[in-house]
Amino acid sequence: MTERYDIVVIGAGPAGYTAAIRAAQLGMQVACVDDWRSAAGDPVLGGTCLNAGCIPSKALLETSELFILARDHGAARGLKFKDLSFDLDAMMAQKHKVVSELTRGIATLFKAHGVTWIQGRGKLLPKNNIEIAGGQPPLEAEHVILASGSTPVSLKSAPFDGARIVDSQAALEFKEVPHRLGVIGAGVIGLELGSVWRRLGAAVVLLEAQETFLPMADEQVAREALKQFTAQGLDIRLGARVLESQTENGTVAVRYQDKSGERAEIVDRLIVAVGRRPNTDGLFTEAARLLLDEWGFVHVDEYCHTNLPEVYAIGDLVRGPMLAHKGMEEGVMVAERIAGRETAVNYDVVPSVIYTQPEIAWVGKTEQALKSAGVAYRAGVFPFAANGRAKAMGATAGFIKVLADANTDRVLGVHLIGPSCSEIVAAATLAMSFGASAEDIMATMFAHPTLSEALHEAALAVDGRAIHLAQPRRAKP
């Protein structure tokens, strides 16, 4: 017998579970179909982000950073430790505890809001019918929201073997610290995973095929980041294209090519972190006639509506950055539009964060993008070295840059590298969401002493008015 719902969501990652909860809040009968299982084989909610990505990686990043702070910087603060060490098993147990608490929390939210959780793999059929793998009753929905997320990109030159050559998920489950670790890809995932294992003692080499480091970030930020990561011992090799990887005698032999020719590297483990692709495998039948674009993403309009009546796609399945918060906002938008509300997502102010140390964050246009487009702008930069709170923390690397339109003073982009930038970028995003000018940020009172004062000073620097920076004042036009 077919079960009928107002909305069926396929996928229970951040985009999917957010869409399901918001739709239920708006009074609709909602089912969420998901087939994710924990390492123990139990069905769990939260998708890749909670189970094998955002949350577990941040748990390991935080713990490993605490270890480095205590070991390398504790003595300067009068903190003395005898025979300081770490317990990798306990670190992993703490990570699993955090993940478990959050995934159970989503199940509690589903129950509180009346969302039906259907455990299994869902497939879109014609006329908004949903087939559930395993012989479960099919579903029929007035509206369908596809939110099946993404999966790691594999390389023919480095095929996964689940032991020595692994993806980003397996790299969060190592039972011991590799003596020598190779990472293919020096993007967000590669840098975060490389940082974790470098802090715990691995010699880490990152092989990046692109000649430019972090090309999506502001060039000035990228230069500072490369300097900081190199100082931490990350061996970042640009223009290094991997040709072949072979497992032999408990190690991995990697052959790659750079501007000097072919080279080889021997590592104990090799992480492939070259990006993710939309997870459309088995998501729909050919008869459903769902349209994909040339990159394999589900084709949608600005409101995430597909080519099919009352079928939507959100999150990593569709165009734009593969970020959990972007997918969550799309989930809210789609649920509210189905309910008849005129909601939209402002894709011009999607913040991005790399959770290394120093942290890197940005929102809006980069300086190189503005130059390429011929946009006249003014820039203000303020270093954390001149911020009182950063000095007290011993975290003075990095800066905040504010870019404002030269004619209107509207903030066009904010770029950050330094301590707690993942939190400070929220203030910049809020300001840009309301169309703030640099003058608006200048006129806003920031608490002292705080790291966020660096944002205030960077805005002041746009006009040559930074208080705690020797800077000639610019004459007004």
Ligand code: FAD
Second form
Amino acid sequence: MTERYDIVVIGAGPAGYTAAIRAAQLGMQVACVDDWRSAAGDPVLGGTCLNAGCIPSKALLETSELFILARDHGAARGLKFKDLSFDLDAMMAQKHKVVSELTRGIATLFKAHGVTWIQGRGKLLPKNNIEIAGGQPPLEAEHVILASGSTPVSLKSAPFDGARIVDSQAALEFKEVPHRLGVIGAGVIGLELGSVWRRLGAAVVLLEAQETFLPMADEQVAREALKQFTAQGLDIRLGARVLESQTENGTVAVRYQDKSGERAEIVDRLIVAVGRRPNTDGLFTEAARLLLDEWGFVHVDEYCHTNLPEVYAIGDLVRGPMLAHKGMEEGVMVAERIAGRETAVNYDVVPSVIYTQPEIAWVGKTEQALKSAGVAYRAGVFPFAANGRAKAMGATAGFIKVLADANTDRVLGVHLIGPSCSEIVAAATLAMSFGASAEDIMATMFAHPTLSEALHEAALAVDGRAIHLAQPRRAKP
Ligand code: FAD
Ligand code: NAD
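Next block, the form predicted in complex with ligand FAD, ref. the form predicted on its own:
To see the whole picture, the full complex is given below, headed by that same chain.
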């Protein structure tokens, strides 16, 4: 017998579960179908983000950074640790606990909001019918929201073998610290997971195909990041094209080519982190006639509507940055639009964060993008070295840069590298969401002593008015 719902969501990652909860809040009958299983084989909610992405990676980043703080920075503050060491099993157990509490939390939220959780694999058929694998009853929905997320891209030159050549999920579960770790791709995952294992003692080599490091970030930030990461011992090799990887005797021999010719690296683990692709495999039948774009994402308009009536798609499955918060906002938008509201997502102010140390964050346009678009702008930069709180923390690397339109003073971009930038970027995002000018940030009072004051000072620096910076005063245009 077919079960009927107002909305069926396929996928319970951050995009799907948010859409399901918001739709239920708005009074709709909602089912959410998801096929994720924990390592123990139990159905769990939360998708990539909670089970194999944002959350477990941040647990390991936090713990490994605590270890570095104690080991390398404790003595200067009079903290003495005798025989400081770590227990990798306990570290993993803490990560597992965080993940399982959060995934169970989503189940509680589903229950509280009356969302029906269907454990299995869903497939979209014509006319908003959904088949559930494994002989479960099919579903019919007035509206369908596709939120099946993404999976790691694999390389022919380094195929995953689940043991030595692995994806990011397996790299969050290593049972021992590799002596020598190779990472293909110096993008967000490569840098975050490379940092975790470097802090725990691995020699880490990152092979990045592009000549430019972090091309999506502001160039000044990328330069500072490369300097800091190199000093931490991350061996980042740019312009490196992997030709072949061979596993033998518990090691992986990676052959690659760069400007200097053909080179080789022997590592005992190789993480392939060269991007993710939308998870459309088996998501719909041909007869459903769902349109994909040229890159394989489900084609949607600005409101996440697909080419099919009352079928929407959100999150990593569709264009735009593959970020949990972007998917969550799309989930809210779609649920609210189905309920008749005119909600939209402001794609101009999606914050990005790389949770390394120092942290990297940005929102809006980079300086190079403004230059190439011929936009007249003014820049204000403030270094953490001149921020009292950063000094007290012993975390003075990095800076904040505010870019404002030279004519209107509207903030066009904010770029951060330094301590807690993942948190500070929220203030910049809030300001930009309300169309703030640099002057608006200048006129805002920031608590002292906080790291956020560096944002205030960077805005002041746009007008040559930073208090804790020796710089010539600039006239307003
Ligand atoms: P997903 O989270 O991928 O969820 C999709 C769900 O749908 C999964 O449970 C999947 O099993 C299920 N599914 C797929 N097909 C079907 C089907 N046919 N039927 C039923 N269920 C199906 N982003 C950030 O913003 N911040 C971070 O710090 C961050 N860190 C990350 C770290 C790592 C190591 C990785 C890999 C990713 C990270 N991301 C981060 C990216 C983030 O995880 C994704 O952007 C986010 O999870 C996408 O959410 P989603 O809901 O679109 O898809
Ligand atoms: P990415 O796009 O950030 O980085 C992939 C890197 O691999 C790029 O620098 C690319 O040039 C390089 N590359 C591609 N092919 C290569 C090849 N053949 N050889 C060598 N290098 C190659 O992708 P990712 O790091 O895999 O992360 C996937 C997605 O997950 C990203 O879109 C990211 O937004 C998301 N994510 C976000 C966070 C966060 O928000 N902090 C953390 C992890 C992942």
